[in-house]
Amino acid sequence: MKFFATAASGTEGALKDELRALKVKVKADRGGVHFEGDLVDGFRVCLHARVAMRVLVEVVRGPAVGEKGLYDLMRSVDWREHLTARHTFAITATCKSSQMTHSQFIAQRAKDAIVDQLRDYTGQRPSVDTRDPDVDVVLRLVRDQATVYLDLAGEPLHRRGYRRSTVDAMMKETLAAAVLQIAGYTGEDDLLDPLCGAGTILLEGALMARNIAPGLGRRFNVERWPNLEADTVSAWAALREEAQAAVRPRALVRLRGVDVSEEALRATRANAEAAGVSADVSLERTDARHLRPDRDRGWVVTDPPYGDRLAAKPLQLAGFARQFGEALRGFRGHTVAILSGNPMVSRSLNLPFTFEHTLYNGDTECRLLRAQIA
């Protein structure tokens, strides 16, 4: 089979470097990373990768030229492989540079070859659940060629189940994965969000240190589909038993969140124990300006404020960067790691960064740089 792992703008070359881990064959591309095997393959990758943020299979790909080019193309497939009566599905349709132009009727016209064949075939048709399908079919057509696949989660992989409570302007937890992966951090290393939020970086490192898949406290659509062979089934219920018992008892490091709100504190105390990490995270209420250190090394890790973000004026974010610079410049013997949205939050700062990554949160591109505290 061929599948497609989408990842951040930014963010394929981490992606590519975890399925490497997990010995999959691939080939990074724009927008995800491109791989080959079976449903077991697929699984584990759901259940490991970390910075994935949808994991699909490709169903069918060629010419749709028009209303019939497509039609003609969805229903060149045989969809009593994926389909049933009794199972829901939806479809999610984007479209470039082609004749048709609307996604909404791409994925209407999609959705009457699949409901014309089934009812064709077997007298019966499928019903359509756009809230919780069992089967997600994501069409994706390009200078009239489509490329039709099936989303093996379901929910966007970001979506851990530990996410209890939030606060504003909250990255999604495959970035926060990434900013580590990227930065170098492998949760082998004491790690401090002194502006931690709701703990979402703060969490992943914790999920790191404790070696837990990301996938493992969640269930995937891929798992009620039909027409599943036992064999498959078995192989799936392995893997979760064997990353189950490959998790720590406890974190080896010290995590440690810091946040001037006591808002973002409970926020971040929900969410470790939705996480299970709750007795490896220690939070503080602290400015993030007045910090000291209090070990000899480890990873100062953060997203501070930029742009809109809190409705900061130039001046005072500036004003702010500064001290918090200051502050961060006494982490002797530490590696930090910023990801910045704002050049002029990054110039103010005023640290010593010797690397330098783009990539993207939503649609604010960033740049995550790293620097050596001697």
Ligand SMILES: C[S@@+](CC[C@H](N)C(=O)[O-])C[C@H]1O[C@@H](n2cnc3c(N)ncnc32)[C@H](O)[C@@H]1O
Contents of the next structure:
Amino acid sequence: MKFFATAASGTEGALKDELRALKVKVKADRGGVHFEGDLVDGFRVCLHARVAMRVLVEVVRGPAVGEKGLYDLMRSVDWREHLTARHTFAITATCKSSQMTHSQFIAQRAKDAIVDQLRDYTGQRPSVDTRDPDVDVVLRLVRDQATVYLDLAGEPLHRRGYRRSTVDAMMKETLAAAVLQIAGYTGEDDLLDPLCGAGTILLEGALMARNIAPGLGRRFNVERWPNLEADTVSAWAALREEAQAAVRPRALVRLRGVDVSEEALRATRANAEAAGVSADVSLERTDARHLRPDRDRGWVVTDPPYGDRLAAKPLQLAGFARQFGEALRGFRGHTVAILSGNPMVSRSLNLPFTFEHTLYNGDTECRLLRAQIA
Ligand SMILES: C[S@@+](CC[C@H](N)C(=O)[O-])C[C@H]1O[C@@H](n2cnc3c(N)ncnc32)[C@H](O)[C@@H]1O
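Complement to the form predicted alone: the form predicted in complex with the named molecule:
Starting with the chain above, the whole complex follows.
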């Protein structure tokens, strides 16, 4: 089977490394990583990849010129293998540089083809459920070439199942995991996020430190698919058990979250509880500009306010960054990694950055910067 695991722009390399570690043959591409294997490999990636957003398995690929071309391509698939009248499904379509230009219309025609075929074969039709379908069909049309996939996870993989509480300007769990991995954090060292917000970086670090597979707290749509072989289902159960058995009872490192906002700390606490790592994280309400290290090594990983959604004034932001940078320069022996969406903030921190990587937080182009504080 051919798979495509999607990842946010700039994190494809990190995903490729993860998939290699999971022993699947990979090829990185824009927006994700291709790999080959069977449904057990696909499930393993859903369970273990911290950076993947979706895991898609290819159903068909071919020319789909105009409405009829698309309809015919969709009907060339035997949908009885993937759907029954007892299962619900949904189609998401995207298109680029093609004769058909309306993604909703494309999805509608593709749906008609599936429903018509199943009705012809079985006399019954599956229902569409756009909210929580059993089978999620993903259709991409580029220059009149369509690729049709099924989405193994359903809900995107950044939804680990632990986010109970939110704050402004939170990052996705998959981005936080990518930031840690690209910076080089492995979960084997102390970690501090001095502007922790809802705790996303801290909690992704805690999952790494406890060796908790990111998908262990949730289910995947593939588990609801029809025609699953008993061997596949038992192999999945074995993968979950193996992942559960590999969880460390306690983190061997200190995970520390700091924020000035009591609301942010409450959110982190609730999320840590849901992730099962509350005993591993210590939280304190402090102004990050006044932080002092109490260890002689470790990691500081954080994303300072960028000034977009937080409506901070540029001068205030620069002033904050200067003072925050001064505090960070006191963290001798530490590695500091900053995700910044604002070059002025990066400059004002005035840290000896020696590593830079571009990635995107939603639409915002960001730099991941790393400095070793001597
Ligand atoms: C961009 S948000 C961090 C979001 C976080 N990474 C997440 O995913 O939830 C920045 C955080 O910095 C906190 N903050 C702003 N100024 C601060 C200061 N002087 N000291 C400590 N925290 C501060 C805010 O309360 C906010 O929670």
